[in-house]
Every structure is written in structure tokens, then in C-alpha cells.
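In C-alpha cells, one chain follows: the form predicted on its own.
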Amino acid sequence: MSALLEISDLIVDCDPETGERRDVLRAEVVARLRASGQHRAARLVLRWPATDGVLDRAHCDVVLLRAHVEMQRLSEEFLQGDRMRLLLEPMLAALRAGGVRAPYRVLDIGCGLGYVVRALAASGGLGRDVELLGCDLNRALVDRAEALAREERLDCRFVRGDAFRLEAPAHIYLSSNALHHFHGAALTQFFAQQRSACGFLHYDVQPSPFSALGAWLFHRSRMRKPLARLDGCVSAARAHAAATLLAAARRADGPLVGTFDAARSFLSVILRPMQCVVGVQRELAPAFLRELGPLARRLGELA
């Protein structure tokens, strides 16, 4: 059996050079899902309609947005938002403290429906020098995300496109629940692709006996779209040991990484579901520490 798969990942696909979206026929999505084993998930991908072969983009897009809007309910439950900015302010005074030019461009990776980056800009405190942005390959979860800005009047924008091939490239680069999606050398490419970046702070699940049990109950108790239920649990199967992830970092040869709030106990593994991978600069690494204060303890050694 192949690797698990995510269906949102196999029903859009953008051309990585010029964005430009693609084609995707509906018989290669349930072929390959079909020989990972996921015979639900092929079978709602058969449902879907499509013209000669091709899956409609339209339905694409509203199937994803629908479930982007019921996962958000992870992010809102585990408060992603505080988590994020209990790493995030130490990492900012870090760069202040060590004469990093202002405005800092604070970037999230994958950000679908904006949720981390407007709950930063909603809680503000940040700083009037720190510009929060998110960006996603996807255009209808991004033009969703400017319009939930608007309606909020938050300080904050939203782009479609490669985070990495952005005009001014970030300070520090966000991610929640996207590690997962990059195995292997790809995995190894997306820290490298920040090994300029002053830090970055990527969160995703905490593999364990229990990830992927709690996964299914959360997503059967909380969820109603068959893609968020579907796609929610293979996350948390595909997540990655902290080993794994750091080992991947290191090879970039980037920032100094730790990781913040990786199981070291059975009890751990149960109050602390999500961990961070973290990155800084060598040279911003002490001040980044003083910064953390207490906080520290939970960081993991930084090499």
C-alpha cells in the first residue's frame, strides 16, 4: 500500500512556475487513492463532477473552502492564534533587540483561510513595525481570507503564490498543520528555502499511540464535511517525529532549530498535542532566549 493521501492536496494543481492552475482528471485522483488504500476518499472524489474527465474547478473550490471553515474549528479549539504568538513576540523583540531593520514581514506558509494571521492582527500587540501576510497557492481560500480581513477590519493582507518567490521575502516565516504535507528531500528543500529568513515557527500535530485516535474522535464530533473528516485524520497519521523534522532543518543549513514543546513524557504527549519546529539566526539565538524566559525550559536545544 502507498503512503497516505490527502485529497486536497491531489484535487488542485497549480503550475509551480507561472501559478497558473492545471487540469486535474477525476480517474488519476481516484486511481492514486485508491492505491493508498483510502476507498472512502476515492469514492467521494468519483462523486464529484467533472467535464470529459476533468474535476470541476468551481466544485473543487467550494468543497475545499466548506472544509477550511469547519477545520478552522481545530485552529479555534487548540487556540493556534495564542500559540503562535507565545513563540512569535520573543522572536520579534529578539530581532529589535538585535538591530534587524524594521518593518519586520511576518509570513504564513500555506494559509488558507487566514485564520493564524488574523488572529494575530485581531489580538494586536505585535507592534506597528511588524507587517502580518499570509499567502496560499489557492486563490479562492486566499480571496476568502482578504474578504474575512475586510469584514473584520484587520491590519493584514493575504496573496496568492509560492511564499518563497514573493517580491520582499519575510523576517520570519508561519506555518500550522503544514509540515506534513513535505516528505524527504521536499521536506529538506522547504527549510532551505528559509535559510535567510531571521526565524520561523512552524507548528503541526505531535505523532503519538493517541494522534491519530484523537484525530478521528475530534473530526467525527466536530466535523460535518466529508473532506475535513477525511483529509483531518490522514494529517495526523502523516505527521512527523520531532527527530525527523529536525533532522530535516539541520540539512538546510539554515538557522539554529530546536523544537518547542516535543513529547519527552507519556503526560506530555497528552497536554501538549501540537509542536513547533523552530528556527533563529545564530546571532539573534541569545537574545531570542532571554526573550522566552521561562518559556524556555519547553524549547529543545538549539543546534
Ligand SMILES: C[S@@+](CC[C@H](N)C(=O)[O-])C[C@H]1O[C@@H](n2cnc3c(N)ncnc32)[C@H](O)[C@@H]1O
The other form holds:
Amino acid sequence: MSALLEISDLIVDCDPETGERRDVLRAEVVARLRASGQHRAARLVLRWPATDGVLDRAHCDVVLLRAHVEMQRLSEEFLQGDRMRLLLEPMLAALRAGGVRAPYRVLDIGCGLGYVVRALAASGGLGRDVELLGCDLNRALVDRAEALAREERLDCRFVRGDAFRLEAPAHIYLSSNALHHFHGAALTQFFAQQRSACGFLHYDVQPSPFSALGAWLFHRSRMRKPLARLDGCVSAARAHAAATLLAAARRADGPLVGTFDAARSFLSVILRPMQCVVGVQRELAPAFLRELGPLARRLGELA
Amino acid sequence: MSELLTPLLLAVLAIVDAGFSGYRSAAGTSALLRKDAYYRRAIRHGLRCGAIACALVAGILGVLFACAATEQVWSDLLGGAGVLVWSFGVYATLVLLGLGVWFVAEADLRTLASVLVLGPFTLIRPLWIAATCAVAALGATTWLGGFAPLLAGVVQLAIEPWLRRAWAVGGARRR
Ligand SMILES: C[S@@+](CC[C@H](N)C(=O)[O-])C[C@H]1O[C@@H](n2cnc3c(N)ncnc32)[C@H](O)[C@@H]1O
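Starting from the form predicted on its own shown above, please give the structure in the form predicted in complex with the named molecule.
Up next: the whole complex, starting with the chain shown before.
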């Protein structure tokens, strides 16, 4: 049986350069899900409309958007915006202290509906020299993120495209719930593409003996859309161990890397459902650690 | 407990539970950040439905009781209501404790309260209601005493799916 797959990764295929949508064959998606033993997911996709075997794009977008709206509850209840701010503020302070030229571009890779970027913009206080940007390959998600930000008059932007092929690179890269979408060489490549950034902060679920049960409980009780339930549980099962993330990030030979809140004891596994891979350029690291203050205790060794 | 206090407490618990159902019917349907007013409206909607449902159940039971009023039936009705109040009271206390932690604690404890208390309690709610009503019905010696908790349980369980459908049609649009 092959590795677990998320339906949302299979039903949308965009050309990373042009953004153009490519046809997705329903039978192919179903076959891949079956091959990985995900029969419920396969049955779900089999019920979706298709013309000449090609999945209906409008239907896929509607299903995906609704699932993302529901999945935003995870970020809301887990206070993902606050968690990110906790590390982003010290990192921005380190950039200022290190004399890095402003404005500072902060980019959320695979922002989906842009919850984290919008939450950071809504709570303000990051500084006028900070530009908040969200980026995703999927146009439907980016358009909705932009519309939501406009409706609440938030000072942030969203662009469609490959986060690593934008015109101007970011000073700080962020992501949440995205790391588990990259495996093996793709994970190494993910970090390699941020080699010259000042820093990065990538949050994802902490894998533990309890994460499968916790994810099942959370998604079963909070989500109603089958896609949100199925993908939510799979994403917890696909989460990377801290050691895997560190190895991939260090292979990239970029900023110094450490993990924040990576489980070190039974209690921390239970208390800390999210962990963050933190990268910061060597010359900015002392200032970053200073700015972190007591929080530095939750950060593993930067190396 | 006085004779009036039990049904009154039961009505309060049922209406509060419907308020939570109202919240759940709206949760996960809007991706905006500022949703306080949206949720408040959903909760008010739930509370109103809860109050109407209580009046409906009380009305039906009142008519049936008027047709078959005996000491034994009255004592059965009160006994059943007592079982419901105790069980739902325990459930409500545990949920409120979980919510209390969620509101005052820092991020990690909040997450824990959400995953370990609030999530599971939402999941077992239908089972809890069904089991409690079944126990109350089985303890009755008259048909009306057995019917009353079953009716209350069915109505309470029907509120959430109904609210969800109503919210999907009207509420989300009025975001
Ligand atoms: C599971 S979603 C995470 C969404 C969001 N961060 C959240 O927490 O809900 C992962 C997203 O990453 C996007 N993605 C993957 N690789 C990307 C890249 N190179 N550039 C931009 N977006 C990418 C996918 O389109 C997908 O929407």
C-alpha cells in the first residue's frame, strides 16, 4: 500500500508557471486513493460529477472552498495567528536590529484562505515596515482570501502562483498546515528554496501516538464536510517528525534551523499539538534569541 | 426539588443546549475573522428554537396529561424530568468547565480543552441525550410517564439538524 493521500492534493492540478488548470481524470484520482487503501475517500470522489471522465472544475472548487472554510476552525481554535505572531515579532525585531533594509516582505506559502495572514493583519502591531503576503497555487482559494481581506479592510495581499517563483523573494517565509504536503526530495527542495531568506517559520501538526485520535476527535466533532473530515485526519497521519524536518531543512544548507515546541516529553506531546520549524540566518540568530526572551526555552538548538 | 423547579430547570437546560446547537450550526460556515455578531445571531436563533420546542413539548404533554391525569402519572412525569435534569446537569457542568478553561487559558491549554473536552462532548451529545431519555422512560410505570422523556429527547435531537438546514439556507447569506 502506498503512502496516504489527501483528496485536495489530487483534485486540483495547476501549472505552477502559468497557473492554468489542467484536467484531472476522476478514474485516476479514484485509483490512486484505492491503491493507498483509502476506500472511503475513493467512494467520495467517485460520486463527483465528471464529463468524459474529467472532474468538473467548478464542483471541485466549491467542495474545496467549503472544506477550507470549515478547516479554518482548526486554525481559529488552535490560535494559529497568535502562535505565528509569537515567533514572527522577535524575528522581525532581529531583522531591524541586524540592519536588514525595510520593507520586510513576509510570505505565507500555501496560504489557502489566508487565515494566518489575515489574522496577523487584523491584530496589527507588526510595524509599518512589514508587508504581509499570502500565496497559493490555487486561484479559487486565493481569490476568496483576497475577497475576505477586502471585506474586513485588512492590510494584506494575496497572489496566485508558486511561492518560490514570485517576482520579489520574501524576507521571511511562513506556512501553516502545509509541511506535510511535501515529502522526501520535495521537502528538501521546499527548504532549499528558502536558503537565502532571512528566516522562516513553518507550523504543522506535531506527530505523536495521540495525534491520530486527537485529529479524529477534532474533525469528527467540528467538521461536517466529508472532504474536511477525511483530509483532516490524513494530514495528521502525514505530519513529519521534528527530526525529519530538521534533517531536510539542514540539508538545504541555508539559515540555522531549530524546532519550536517539538515534543520532548509525554506532557509536551499532549499540551503542544503544533510544532514549528524555525530558520534564521546565522548573523541574525543572536538578536532573534535575545528578542525571544523566555520563549527561547521552547526552541531546540539552532544549528 | 420542588415540583415546579424540576421542569423549570429542565427547560433552561434544553434551551441552553439549543443555543449551543445554534452556534454549531453556524460554526465553520464563514471564513471571516470577526464573527461575533454572526455567532450571536446563530445562538439567539438556537435559543428561540429551544424555547419554542420546550413550549411545544409542554403543550403536547399538557394536553395528554389533561386526558389521563392521575397521581401516578404526575409522579412519573416528575421522576422522569428529575432523571433528565441530573444527567443533563452533569453534562452541562462538564462542558461549561471545559469552556471556562478555553476562555481563560493560554493557547496550548485551550487546544487541550478543545480536543479533550469540547470535541468529545459534542460527539457524545446525541448518545447522552438518547441514553438518558431511555433510562427515564424505562423507569416509568405509566405510558405517559414513559412517552414524555422520549418525546423530549426526540425533539431536542431534531433541533440541531433543523437549525443547520435553516442556517445553510438563510443564515450564511446574511453574514
Ligand atoms: C493544506 S493547504 C494549507 C492551507 C492553509 N495554510 C491552512 O492552514 O489552511 C496547502 C496549500 O499549499 C499550496 N501549495 C503547495 N505548494 C505551493 C507552492 N509552491 N506555492 C504556493 N502554494 C503552494 C496548495 O495549493 C494548498 O492549497
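Heads up, when I say rigid core I mean the largest set of C-alphas that superpose within 1.5 Å between the two forms. Residue numbers count along the first chain shown, from 1. Please read these numbers as outputs of a predicted model, since none were measured by experiment.
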item	value
Rigid core superposition, Pro16 Cα moves 2 angstroms or more between the two forms	yes
